[in-house]
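For reference, the chain that follows is the form predicted on its own, supplied as structure tokens.
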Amino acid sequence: MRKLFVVLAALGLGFLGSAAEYILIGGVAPLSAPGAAESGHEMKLAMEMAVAEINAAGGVLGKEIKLVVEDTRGLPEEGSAAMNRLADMGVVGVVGEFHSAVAKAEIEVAKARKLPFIISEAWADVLTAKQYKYVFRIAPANSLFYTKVADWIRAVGFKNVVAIVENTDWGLGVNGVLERELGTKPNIYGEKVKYTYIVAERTVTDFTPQLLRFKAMRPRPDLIMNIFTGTGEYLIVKQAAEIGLAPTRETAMFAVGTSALYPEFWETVGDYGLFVITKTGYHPILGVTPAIKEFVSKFREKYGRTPTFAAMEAYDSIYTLVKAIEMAKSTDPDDIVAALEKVRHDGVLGTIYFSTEKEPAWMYHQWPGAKAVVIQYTEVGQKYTEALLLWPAILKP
């Protein structure tokens, strides 16, 4: 049956009706577990709500479109079947992605099938950094945003550092990241940031002896950094709080993923959430253009929660797309990785563009816009768009 089907939808000829009558778009994000499910949950609504917009205002080409979201679980193999499963039936494109490591598989189908491809929402820096022709990338590089989150680390005077890294090509690219610029730069004091991690399985549910080992420190740490996504970063939160580790006056907490932005996050942690730190591209504090502003307050009249930035960016993602097609006047691969180079889509989180640059390799299709913001809860259950702004300094009230 599903041989069947692969081939009617190849031919046109499936439920999706026919080539003639649609252009069909693709999306790919974890919708269930192992994966980050809450963002890629997010990621679809997000995907769902552009696609009925530009249908509603006329389509593309004078076609709808259909979208077809496949779920990756968060699994390289699974990332690499998706991707084919669209191919085989005919999208123009595909849009989506949560995890560096499932969006590492997909690229090599995107490269292979000749499949222009937006990540929205993976930041390992090899994704772009292969400069491979049919992909694009609006989530920041990790090099682009945590260089950032570095200065933040520095201009505190943070000098005894601890981490618990994901062991994905997301956590050990932020981990290599935060060495890096840790260990070739002083604080603001002038003094040199040490910098300790441990690596850690996706799969580990108790960070309890990795998590005494630094209270057992001496000096004992004064930022703990949490790279990890999902389950494993509400996890970390709880099990260090209940130690009386972090977050306590001695220790700071920064949960590093977008998993930290969610309501399951409260759900999840509860009291232990307050005065945890994390970060994001979005901040109402960054301005609220009418852009962001009318996404806000569709999305959650629409869906009932505030959207985060991966929301935004895949959203975004399928906006910049439809006017990639648009202005290609085509759906020919090719041309649309030529329009995608010249494309300018005015989104919600700004101005959308892809640099051809080389140097860094990681530049080459990527937007260049993303903003890095660090913020700390201050109340139990605050959303992240009431957090207080701690970094950039310029930004502060």
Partner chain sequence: MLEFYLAQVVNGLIVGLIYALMAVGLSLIFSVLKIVNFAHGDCYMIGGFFSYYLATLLGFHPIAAVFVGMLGVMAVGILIHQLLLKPLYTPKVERKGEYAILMTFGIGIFLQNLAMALFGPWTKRPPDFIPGVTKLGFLFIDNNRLVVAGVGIVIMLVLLYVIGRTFIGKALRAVSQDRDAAAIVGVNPVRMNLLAFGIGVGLAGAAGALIGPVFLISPVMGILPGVKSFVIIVLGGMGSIRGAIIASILLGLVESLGSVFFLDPTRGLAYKNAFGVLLLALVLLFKPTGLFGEKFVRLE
The other form holds:
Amino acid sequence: MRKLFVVLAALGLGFLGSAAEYILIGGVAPLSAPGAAESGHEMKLAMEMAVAEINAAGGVLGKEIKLVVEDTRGLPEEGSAAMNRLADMGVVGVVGEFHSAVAKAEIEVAKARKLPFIISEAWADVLTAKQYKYVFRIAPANSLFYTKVADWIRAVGFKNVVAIVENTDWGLGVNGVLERELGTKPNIYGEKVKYTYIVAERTVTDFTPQLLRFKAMRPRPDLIMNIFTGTGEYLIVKQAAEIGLAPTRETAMFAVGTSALYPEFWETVGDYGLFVITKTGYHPILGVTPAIKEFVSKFREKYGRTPTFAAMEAYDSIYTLVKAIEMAKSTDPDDIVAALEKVRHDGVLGTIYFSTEKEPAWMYHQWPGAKAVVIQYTEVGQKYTEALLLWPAILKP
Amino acid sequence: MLEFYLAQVVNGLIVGLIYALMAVGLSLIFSVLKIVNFAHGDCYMIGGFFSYYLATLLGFHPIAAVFVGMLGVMAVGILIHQLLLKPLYTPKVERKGEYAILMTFGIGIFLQNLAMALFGPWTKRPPDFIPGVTKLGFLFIDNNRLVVAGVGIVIMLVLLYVIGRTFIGKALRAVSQDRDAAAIVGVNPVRMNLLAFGIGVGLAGAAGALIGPVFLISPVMGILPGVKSFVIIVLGGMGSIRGAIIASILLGLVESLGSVFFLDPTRGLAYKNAFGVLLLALVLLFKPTGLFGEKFVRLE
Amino acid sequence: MSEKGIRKVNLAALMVIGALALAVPFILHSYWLHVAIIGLYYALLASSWTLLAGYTGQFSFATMALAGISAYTSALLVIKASFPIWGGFLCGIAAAAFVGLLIGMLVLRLSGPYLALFTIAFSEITRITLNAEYRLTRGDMGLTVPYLFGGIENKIPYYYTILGILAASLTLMWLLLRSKYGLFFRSIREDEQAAAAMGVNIVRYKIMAFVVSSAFAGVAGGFFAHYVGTLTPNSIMELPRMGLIIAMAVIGGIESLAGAVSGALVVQFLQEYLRAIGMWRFVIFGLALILILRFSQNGLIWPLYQRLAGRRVEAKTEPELELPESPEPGVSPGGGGA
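Moving from the form predicted on its own, what structure would you give for the form predicted together with the partner chain?
Below is the whole assembly, all chains and molecules, this chain first.
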């Protein structure tokens, strides 16, 4: 019975490798709906690219690396199931994830099954604030990143900021940071910033009633924070432009979600995307290291699109994990964790290392080096790497 | 402030017209076949995908793609009817009501997953009907929405004409009122069922195709509009086409204004999709014949 | 074939399945054990739906919403009011049963598609409300719920818990359906008016069916909350998930509890087993659902088993009475497809 099961399981998983020949690394990402499959696929491509390169250069500890990427569908229980599947296969560590709610379920499995886990692109503070021994993060914590975005809002001197927020871990997390930062500190002119927000389901397709309401507000809002990802983010940009609300001379449009960096943004919003403001963790002006140049050109050549922040994080996650394994000279989870606490990897996004400070709580095992860059599209169809840099001002050429 | 209300009303009217196209199809099916098509939202979805691929792969003009897409969905509807719903009229199927609910629901699940597997989960955007925005004084209206409203009105007028003035319409109405009597005077009820189902899902397909450039298309786009068309046919009185049109526009307005005047404005949008279903629940409880008092049709 | 013979086969099959079910943790590794646990959870939901739909003819789409209400009630009481987990669990079941009572009372006048429409509306309202009231429920951010047994390092206790819960629930449902109440339920489905004319108190038994079915959905929901540890409204009560439960029950056989349970287990295991083909597996389930409805209204697995069992009895002259291969391939991974 048992033998039969093992054969069935091996067939079902399409994988039969013995631990002696390979080092097995797991990946988790949303590859199908209701998850953000666009981002998930991009992360998967980047992970595969990193593994192929490492293997071409001789693998790690003299062995080849095998990567298994599991689909989490953006659902917590699927994520925890995926982590368990990976643990059963005998992976030595896991990288990836995009949705914070899913990552929250996954870190519990990482803890329970002693799996070193580098979170690539889930931002909720709580993920590192739980201070689990096996959990590390390259993606910025919401607090780390959006404090800087709030600095920009205050530095420009916006006074009436409105936000449409998707009711997800990520959306509400961003909203929480902005509410706190803008509510407690004045803008550059010493004025109080008025911050109001509306929360909505991700399934909403007609935002026009609320946008009309913003248009009727007196004084008219000077900045709209579009805290949505995917379809909703595109629809808000489109519908705000259609009713003549933003981007206009009176009101700016800030598309906060990562989807604003994808080529699909232009396919979907067309001319309405002109002068939309967005953010990224990476911009060539931060300094184009050879690593970045190489990564971007390789990724473009291989997959025909410009990689975003998420791809770079996933790519760096794999390299960082492998480097830690190399340092530890072992695949024992505790040795890998000890190595991860000391590792310094010169990656695409910068030198990756993990803080061991416990204050603020989310800083634990967090890469503190993430930059927040605010950019604005100045031409229709522009690549985000060519968009106008607005912040940090100090970097302006 | 008046401008604001007017803008909201115009938006609500246009959204209501889109709902109407779908709901009228659902209502027509109910009035003739006496079943609720639980796959209606998914027929709307395949309409969207048909016209998207017609326009982007085969180079159809976007508006032509809507009509060809509608015909495509009609063909799917005819297939569904002939293969899966026809047993309803034979004694072979026990408990026809249960069969109809489960079967149409199952068809919906199948279509949705098929679309997901074939087209991927990604949101797609069909080409504009007419790009740009029309300014009417202080009103800004997206041209695509104007086209949706215009084409929607035309389709509905044609439908009302067919049902009200032509022989086919009379035959359809006869079957919906009394199958046996209709059969006696020489109307083939099964053929009328086929016709009603084909037209009904075709209308849903047209709505999905029209909405593409406005709200974008994806395999799950049909779930909420499907639920909303259920709301509408109950509000309007099951099987009443006139009632469905009025109720659609009402729902469009309620959603547009309701989410703005919600007690806690930060959550108005979060509850937006609940307004309709709440109305549905209330109407079913207190006035199951619908707001406009049409005859209450009971399933056998 | 004799009634008695069939009963004997049934009993034997039940014992084999029981033994297999008890042995599962020794056969399956942690991940497949998780699959089995979720399979049993679905089995409970599918049988709760069958009790209402298959036996009483009330086509409700609210099963998942009721499970969700129970899950959130229990989770919130444990987190915010520091109830013990068993206390929260019981309150959750009570809440689901109470809401079931309300629905039952409200929908008395509605039948067929109207009931289906009402329960769809109810499910959507529940889901939207739980999402919108994120300050309390944390909505899609995910509510972290204390685990039933402290953690999930060891899944075996969870497995035996849900197995015990399912066995107890099925026994209760079976006893209920065997009693005169079961007969009343069925008479409502067959012909409501005739049943009323014969003196069956339609109102009482319809409501009773709703309450009982809702309570069992609540049991499932409560277990789920304290097993997965992170609750989001969408992961319990999306409409497509309700569709999955209905597909399970229909594929198994809508007219029997055993059918619903076997359908749930088979679909759940196939869903895992066919992971490699991605979304296509759901296309296959959808197609199976349609074809089974079209050609075998009473489902596939249970009628198949009945025929098999019947044949075994007929072929009794064989030297040894071979038991039918496990009719629930789900329970035994070696059992293969039905």
